[in-house]
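Given next, in structure tokens, is a single chain: the form predicted alone.
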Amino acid sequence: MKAGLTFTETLQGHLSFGEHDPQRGALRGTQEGNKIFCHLEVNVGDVERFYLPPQPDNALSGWVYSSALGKRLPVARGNLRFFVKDKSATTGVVTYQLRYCLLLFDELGHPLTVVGVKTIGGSHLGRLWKDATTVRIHLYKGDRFADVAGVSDAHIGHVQGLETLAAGVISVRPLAFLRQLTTLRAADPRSVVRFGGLFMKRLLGAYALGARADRGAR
């Protein structure tokens, strides 16, 4: 029997329509006062395989609210993939991504697809907190869930007909992270301990690889 668990993640930040770059979208969204909130429940179906290739889909549910979208939109379909390996085509640096994919419907019933990415590793350990709690997001027109779920940053630009509506950045605040830890639930409490141990091992390992690459370059 697969050992599974659930936890809730709450993120907030800013985005702006008409932007393609998340950092610029977050800056402009802050100036415009365009906030975005995500309340997501993650269902890890198999603790032992949650970070191993091939990357399994872990279900997401919950809601997304943005002042620009006008109302709280339920997640019609969602998944999260942990530690997807990604190699930069320009620098050759290897990082690992936590990739969120959400399908929403606006108040008129039009489909929207949200892709969010946390990039882990490829830098110094001092960036761990920021990297592990910051999600760059793109909002795409239409139901493109099947086209973009699990597609890495290096390849998403090759997806045909992908129309970006907005971009921005959301993050887990320190207090929200502490609350998140209290939401970990599993039928077998040992699964919670196992998940935490495997996650931290994989997380720290990504930065250890980056540190070794830095030493090798000197």
Contents of the next structure:
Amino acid sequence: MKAGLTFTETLQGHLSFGEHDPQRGALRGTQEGNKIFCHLEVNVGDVERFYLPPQPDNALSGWVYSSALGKRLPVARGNLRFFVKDKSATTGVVTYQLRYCLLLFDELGHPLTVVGVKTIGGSHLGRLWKDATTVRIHLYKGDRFADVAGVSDAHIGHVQGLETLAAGVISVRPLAFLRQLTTLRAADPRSVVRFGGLFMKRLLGAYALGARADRGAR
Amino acid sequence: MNQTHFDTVIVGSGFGGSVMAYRLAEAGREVCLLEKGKAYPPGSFPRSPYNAHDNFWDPKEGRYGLFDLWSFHRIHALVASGLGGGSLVYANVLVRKDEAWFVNENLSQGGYENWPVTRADLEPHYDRVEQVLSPKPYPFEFAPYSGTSKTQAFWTATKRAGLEPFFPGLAVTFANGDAAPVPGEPIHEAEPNLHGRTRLTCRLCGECDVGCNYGSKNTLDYTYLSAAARCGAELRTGCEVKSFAPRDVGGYTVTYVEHPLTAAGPADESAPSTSHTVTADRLVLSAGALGSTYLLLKNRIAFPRLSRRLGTCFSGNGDLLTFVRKRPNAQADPEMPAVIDPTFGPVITSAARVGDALDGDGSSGRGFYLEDAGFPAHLAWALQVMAAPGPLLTLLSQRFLWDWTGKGADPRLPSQLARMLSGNTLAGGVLPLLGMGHDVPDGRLRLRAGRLDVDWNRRASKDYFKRARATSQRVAQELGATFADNPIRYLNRLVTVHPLGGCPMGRNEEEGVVDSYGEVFNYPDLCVVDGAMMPGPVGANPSLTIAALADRCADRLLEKRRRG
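Which structure goes with the form predicted in complex with the partner chain, now that we have seen the form predicted alone?
Up next: the whole complex, starting with the chain shown before.
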């Protein structure tokens, strides 16, 4: 039998409309005061296999609030994929990504798709906290959930007719992270330990790989 | 069944929408104009306190009235909803924007406004709009117009303060054709207006800003909209647009809610609002600076390539309302009327312009216009009642004492009543002064929790407001009167009746949301044509400039169609 687990993640940051680069979007969004909050409940289907492709049953629910989007928008569909391997075409550095994909409808019923990416590894261990809590986000026009949910960074540029609405950066604050740890729930308490163990292993492993790649490059 | 596809759908019937509706319909286009408010034929503007409580726009509460009041953190904006938009409640002043005030500042180096049009571009359109709205200066040389005390007082005081007063064009009918002006005469119209009712010449009742019940104002429903309706444009009232999106096949889908309006009085509660959808090849947003910007902000998700400048360049056109109060026992002055009666005459009759550093004539600072403002008689009565308890008590106690002692009281009650009414300087001696001008358009409209909000502070325009206030004070001094700020000012707030900006014009999408013809960058056939397209304050009363820009936009749309 599959052993499931849930936890709640709260992320906040800034974004800007008409921007394609998350870093610039966050900077401009800060100046404009365009905040965004994401309150996401992560539902891991099977703690033994949560990081293995194709990860169809890691669902996301909750809501997103951004003053620029109006009221709290409930997540209509959501999906989180853990540790998707990504190899940079230019530098050859291997990283692992946590990919969030959300479908929302605004107050008037216009659909939009949110893609968020946490990039882990590919550098030294000192960046672990920052990497593991920072999510670069893009907002796309329309219901493109089916088109972008399974696509990696390298291929998202090739998705036909994808129109970027906004870009920005959101992150888990230290206090929010502590709170997040208290939200871990499972039918069987051993699942929590098992999930934590596997997650940390993958997380540290990403940096070990990065270090190896560094050495290899030298 | 109602038609559901049009060549052009226009949202709003103010100075932008009405001009567009007429020009496009005249050229044979199928036009549908959606107006959220009611139509107001002569005699339908509410006057009694009971009716006035329903005269606000608040659909959630079942109110579909004329006044739409937006209250933001530092600024309030009063606009109108009804067929004819702002023209229903404006003070009829049609003044062209000063040539020097088409400012070109460098936005990337701290500038605020950069106009992609010039006065010369607009000149032919100003002419064309004036032919329709036919502004005339106030006929002060004729009786009874010459007895307008506030005009006399304004002219004397502004001249003494070193300003040059003038009579601006007023879009009001004072006379039939070239005949001498007479108040209250039926107006001979070449073609019937859309209300199918007789209009009367101006009766000098001072009710311009609460809606003219005599049809004396040349409002848009009697001019552009009547002409548009004759050309076959479909005018739908009570239709509030909620959302719109581009269609895959080109053009736009527009979804609106139809409110259950009755011709007059409160709405019919039993009929719920119904939702409708229409499609159009062209969509023109003319819902006002606040309305159009709000609509675009709310529908932004359907328009990913909108410029980042959306919401910027907001200003209140430098509106500053102050009051001059005549001292009750001021010394007699031969050039001054003994009593200033602000309820006699149209709301604004005269204006004086104060120079700007841009004029190049040695003036410094930011320029503005100062205009006399009247108010309707029922407001004067309200002021009178506020000051009544004192005299009323004296009168009653005297009569009571006389009755009690059995001594013959003075039987001439009218003279005592008259004394009671004249002992009040509030109603009989207040001259509101309306200042407006070239302030700094650094406000920003945005959504906050689904509602429209303005980031605006008066810091950037501080010197401007200081100067406008000082000049008003000088005028008060020359009148031998005391000066009073708008009471709301003490709350560090301003009231504007001229909200502008939000979808500024620009040369490219880095500078503005729309081009100088109102077309939204990256979205062909979507236009914003109203006060929202102003990249800065107009300075003078903005209505004529909005109408002239709309006329220019219409020219371009028609020309484009002919070529395409």
